[in-house]
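In structure tokens, one chain follows: the form predicted alone.
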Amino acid sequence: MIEPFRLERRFASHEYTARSTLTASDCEPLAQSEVVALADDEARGMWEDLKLAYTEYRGLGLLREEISGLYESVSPDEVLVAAPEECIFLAMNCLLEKGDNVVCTWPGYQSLYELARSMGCEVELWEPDEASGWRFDPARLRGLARPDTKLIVVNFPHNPTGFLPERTEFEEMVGIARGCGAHLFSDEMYRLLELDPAARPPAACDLYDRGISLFGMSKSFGMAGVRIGWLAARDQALYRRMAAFKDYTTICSSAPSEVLSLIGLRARDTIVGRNLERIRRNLALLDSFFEQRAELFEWVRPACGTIAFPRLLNGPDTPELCRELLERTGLLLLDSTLFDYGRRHLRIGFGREDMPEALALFEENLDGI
């Protein structure tokens, strides 16, 4: 049996009934009309003439071609399109067997380690150093990895802390995976949202022939509702296993979603540019908020992405704080128990347009709680 996905169960209960949310992990969702308005002539024609038929099981050819352009060494035939969570499910089931040793960044998105646990794998959790800005020390990874480690799972930009390793550190992580012959599954769902684009490390699939990069439309593009993500993998034997396993999940993706994703990717400079502007505005508000409450919170400013993981220094534990806020005000926040990471942290989301209003609601009610 697999454990319930705690974060998703919390969202299922409250995401659409809460008055406001200060914990969303995506950028401001785009309206379908906004996306279509960005289409070039070719994509607009595809949209207007689209037949609602089955699509190619690997993903629309033009979409895979556009995706491959995000990488240095990946061809369209090395891209597999599926829903982001489905991508994790496909990869874990095609890489792992009972008894395999797995190392995974933690805290993190639960399926990155829970799927392996449910399969009977031995999972080692690689924890960052909060005092060093949530740094994931490669030396600690080296101590966890073994000669028989089957898979190393990383997530950078990191959810929920917003940490981003330097290129040399990421290359060291890749070298550790290569040294033990492990595959490297790299969750890169927040890629392109680095506050300093020059700090962006290469994709795992470009650095390592056993690297698998996960990316998609949900976070950086504000198009979570299309449910389109992808795996980029140069290991052709693994790619074929994952593509065949997809016959038992969705078989193929949604035809309208694939065309909308093609439009979004072709307009990525416009879409991501707008999102980064909003992120910078919202981060400035958070900087001011936490500076004025330094006695109450420890604030590690994220280097990228749309989420942060501040520590509550005084007051009730964060599960109680979040419950009280939801009951009193209708404000939804996530506490660190949903990441199996104690009871003193909150996940703050700052990619949405209404974040200033949600932050004001938090501020108005914080002292009373």
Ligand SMILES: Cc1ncc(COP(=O)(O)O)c(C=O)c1O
Contents of the next structure:
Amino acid sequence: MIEPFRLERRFASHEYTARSTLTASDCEPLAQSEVVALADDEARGMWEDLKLAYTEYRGLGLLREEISGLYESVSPDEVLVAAPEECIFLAMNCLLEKGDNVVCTWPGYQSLYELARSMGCEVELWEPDEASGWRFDPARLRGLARPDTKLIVVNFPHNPTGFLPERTEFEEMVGIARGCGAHLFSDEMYRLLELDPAARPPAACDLYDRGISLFGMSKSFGMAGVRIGWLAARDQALYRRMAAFKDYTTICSSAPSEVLSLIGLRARDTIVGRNLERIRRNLALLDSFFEQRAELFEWVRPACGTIAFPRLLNGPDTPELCRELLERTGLLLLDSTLFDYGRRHLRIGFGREDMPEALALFEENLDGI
Ligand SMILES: Cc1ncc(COP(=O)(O)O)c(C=O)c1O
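Got the form predicted alone; any chance of the form predicted together with the ligand too?
Now the complete complex, all chains and molecules, led by this one.
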């Protein structure tokens, strides 16, 4: 049996009934017509003549070609297309067996450690230091990894803290994985949303032959509804196992989604550029909100991505606060119990266009605290 996915269950109950949300992790969703309007001639032709047939099991060739261009050393044959959450499922099932030792960044996206637990693996959690800006210290990873560690799982840009390691720190993590011969599963779902592009660490699949990079259309592109993500992995034996395992999940991806993703990726400078502009605007609002309420919140400004994890310094615990806000005002926020991380943090999302209104609603209703 596998534990319920706490965050996804909370979204399932409230995402489509809440009046407003201040906790979404994706960028503003694009309309299909906006994506199609960005198509070049080739992709527009593919869209117009698209047959709704089964698709190539590893992903449309042109799409894999475009994806491989995001990396330095990955060929289209080393890219496997699947829904992002499905990618995690495929990788964990093909990498792990009962009893294996796994180290995973935590708090975090639950499937990154819960699948391993449900398979009977021994999972060590690698915690960041909030007082140092949520830094994941490679020295702590070195202390947790063992010679028989099978897999190290990291997620940078990090959900929920927005932490991004420096290049040298990321290289140190890769060195630790290499030292114990472990694979490195690197969830890079929020890649390209670094406020300073120069601060973007390399992708794990480029640095390490046993590195597996996960990325997709959901967050940075605002195209979660296409359900397209991918794994980039140069370990050919692992790649073949994951591709074959997909026969037991979705077999192949949706044809319209693949073409929309191709268009989105080819127009990435435009799409991601707009998303970053919105993120910068929204972050400026959060900066002044938290500055005025420094006695109430501890605010660590994220270096990238669409989410942050402020701590409530006094007043009620965050599960109670979130419940009351939802009941009284219809505002959806996530508390830290959904990450199994105590009762004092909130996950705030700032990638959406209506974030200023959601923040105003939060502000209006904070008076009672
Ligand atoms: C870190 C991380 N990895 C993977 C996923 C899964 O992406 P998707 O919901 O598009 O399957 C998410 C979604 O929230 C995420 O935050």
